[in-house]
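Coming up is one lone chain in structure tokens, specifically the form predicted on its own.
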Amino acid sequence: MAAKTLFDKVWDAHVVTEIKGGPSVLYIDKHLVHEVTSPQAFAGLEKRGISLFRLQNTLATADHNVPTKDQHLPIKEALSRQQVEKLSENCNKFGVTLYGLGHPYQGIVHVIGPELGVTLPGMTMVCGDSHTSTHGAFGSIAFGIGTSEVEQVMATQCLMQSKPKTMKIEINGKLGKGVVSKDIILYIISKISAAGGTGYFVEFAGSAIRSLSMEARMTICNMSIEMGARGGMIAPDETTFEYIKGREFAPKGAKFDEAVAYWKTLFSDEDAKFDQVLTYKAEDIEPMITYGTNPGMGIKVSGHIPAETEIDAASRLSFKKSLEYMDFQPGASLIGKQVNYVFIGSCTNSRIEDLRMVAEFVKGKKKAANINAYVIPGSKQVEKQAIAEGIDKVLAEAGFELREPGCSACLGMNEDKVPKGEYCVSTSNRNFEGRQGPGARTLLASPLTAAAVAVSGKIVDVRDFNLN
């Protein structure tokens, strides 16, 4: 048999039929639903008088529009309230399992899937959200879909998909002090640009990737979409199996052992051919921060914004427009730049390890007086665990505000917005114009760098602190 990549193995196992010269009909194992991209899909089913084809394969939660304070009270913003209420109404009508506000499993859709054992290796998973690629950390093919495709999956449990090309990105070596998984992915995107992965499904590999925890791997796969890729994935291993074992909806007993036996076959064969291979050294990666209005506009925090002459001619106009929006100058250092907002959360960095990382750093310290510091857990389960471990108290003593779960200030779709003209160091995944609110200026960074900025009141190199 011909050697196969991990992507090929999972893809081929899910092709129902192939259309000659066209797309494949791909079977979808799990469909995750939230309040923003589902109303029209449910309305389409109702109009056609049909139900969900495989109800048990669909799971819903409310995350984008939910407030992160006083979740027991009615939602203040009318549109947000309407969308969340419509999701509840639709799920009740169609019998879809919903983890809505107040449910102990509610949270960001890409946080609850893995923590509940819903996300498993070898699956195909979709959601009406681009950061569905998060679940690829388990060796699944996971990608975002549009609203019409949401309806298609509800109606048929299948999707028409053209097979993407494959790319392998290898990171080998040992990460330096203050460097975490968010820095890895920001470094890669800064090297290949926000469009460098267009048309590809990416497999992340190498010794530096294998050394990461599952939560760190999720951060990397989450942002694979930010290089233009269709999705990202990492081959499952003992770290994966140990993470899944015992989770609420994961296989149990003999079924778990059977599943592991299959999961162990999910790797790229040694002589498998990728359409493109990129290799980087872990030692070359430093704490990263973005300066522009797409995630590819990133630099080492110790470095400088590029000079205009360093930017290729085709990108100079957008580069200049971006710097105008951010009010930065070509060639400038960001070190010492005052910021007034720090946001730690989102489907990229809101898991318990992220909160532990921040709490460990800020313990015994205080946030700067000018800083508004929000820490938003990714789910009710993360919130509960943070409280059980005393993380809430450590954060409160340092002047940080631990709120309730939701997408929060990752995007300006709820009450948690960054004011116009203000800078926010954010652990989220996008720094587009107005992403965190009209006129807000976003600088993407790791939870560790964000914590250091909150304590300092300005952009700093976290390596200047004593790190364990």
The other form holds:
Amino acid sequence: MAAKTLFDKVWDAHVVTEIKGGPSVLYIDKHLVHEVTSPQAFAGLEKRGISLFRLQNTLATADHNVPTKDQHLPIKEALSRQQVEKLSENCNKFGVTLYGLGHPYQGIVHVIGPELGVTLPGMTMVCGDSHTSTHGAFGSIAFGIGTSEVEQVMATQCLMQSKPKTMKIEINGKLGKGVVSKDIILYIISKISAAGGTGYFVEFAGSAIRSLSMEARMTICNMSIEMGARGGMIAPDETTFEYIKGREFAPKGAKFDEAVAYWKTLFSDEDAKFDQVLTYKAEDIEPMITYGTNPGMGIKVSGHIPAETEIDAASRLSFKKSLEYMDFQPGASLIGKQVNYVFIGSCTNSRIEDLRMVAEFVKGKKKAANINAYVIPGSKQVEKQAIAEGIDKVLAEAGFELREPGCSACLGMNEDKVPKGEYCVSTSNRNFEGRQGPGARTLLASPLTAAAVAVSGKIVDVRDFNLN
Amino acid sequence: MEKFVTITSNITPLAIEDIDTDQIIPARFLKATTREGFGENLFRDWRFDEQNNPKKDFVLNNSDYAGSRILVAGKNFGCGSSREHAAWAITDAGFKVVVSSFFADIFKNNALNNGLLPVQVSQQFLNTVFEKVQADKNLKLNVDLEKQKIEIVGHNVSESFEINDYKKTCLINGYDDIDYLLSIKDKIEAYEKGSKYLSLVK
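Please give the corresponding structure for the form predicted in complex with its partner chain, as opposed to the form predicted on its own shown earlier.
What follows is the whole complex; the chain from before opens it.
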């Protein structure tokens, strides 16, 4: 049998049929739904007079629009409220399971899938949200889709997809002090650009990846889309099985053993061919931060913004536009730059390990007087766990505000926004113009770097602190 | 879906790279529950200032390019968020074609699902278009989907472009994927009987 990549194995197991000169019909095992990209799809089903093809393969939550304060009260903003209500109405009408506001399982769609044991190795998963790539950390094919495709999956449990090329990114070695998984992915994207992965599905491999926890792996796969890749995946291993075991919807007992036996076959064969292979050394990676308006514009915190001469002639106009927006100078260092906002949250970095990392760092310290620091847990379950561990108290003592779960200031669809012209060091995934609010200037970094910035009131290298 | 026919039109040149879907339609305008009306917020923050006055230097506010049905943009167009609202906003504003040297994957699919043709050209062709439109604001492009050919009208500069046969047929005939998928329901059900995943979560 021909050698196969992990991606090929999972893809091939889901092809219902192939269309000559066209895409494959791919079966989708799990469809996650949220309020922003689903209403037009539900309306499409109604128009066609059909229902969902497989209700049990579908799960919904409300996350993008929800407030992060007083979630027990009606949503104040009318349009947000209407969209969240529309989701409830649609889920009721069509019989879709909904973990809406107030439900103990509510949270960011890419946080709740894994924590509930819904996300499993070897499955196909889609959602009308580009960060669906997160779930690839389990060795699943998971990717974001548009609303017409949401309707396709609702109507048929299938998607028409052209098979992407495959890329392997290997990170070998040991991570240095103060360097965490967010730094790995920001480093990779800074090397290959925000378009470097377009047309590819990426497998992350190598000893540095293997040594990461599941939550750290999710952070990496989450940002695969930020290099343009359709998705990212990591072969499942003992760390994966251990994480899944006992979770709410994971297979149990003999089914679990059967599942693990199957999951153990999900790896890239030794002589499998990738269309592209990139290799990096973990030792070369330092704490990272972005300076521009796409996630590829990243540097070592201790480094410098590129000089104009280092940028391709064709890209200079965009580079200048970006620095103008950020009010930064080419060649400048960011160290010491005053920042007034720190946002810790989003589907990239809002899990319990992220909150623990921040709490451990800020324990006994205080945020700087100029800083507004928000911590938004990824789900009700993360919030509950944080409170059980006393993380809420540690954060409160340090002057950080722990709020209720949702996407929040990652994209500013609710009232959590960064004011015009202000800098925000954010653990989210996108530093696009206006992403965190009109005129807001976002610098992406790890939760550890964000915590260090919060206690310093300015950009610092987290390695200047005593780290355990 | 509306059928796609050959188009000849003046262009809207936007020589910026890595235009993400947050610029095409900012998140705060994604709260509608229908597909209509997104055109008025297309490139909202590049097009209008905080007082909602049109910014004079932005191309969509320049009457020289009025009535254009072809948007021409720098490489890696449509990156970022999967929001189909970006494709809806572009079509709602009257565009039928987007030309770039490189498209983000999800945007490309979303465009095709809405009868908006993404035409990927070489960087050289793109540069030529941006150059020539500076001298002639009324520069026109002709896009022939049947022949898979794009031409700068009157300049004898043309290029062929790729599109898979299936999508091409869909666009030309106005078919959508759901009609096709519903017609192979038997195959989908047969697949489910042998699915490893479904057997594990039963």
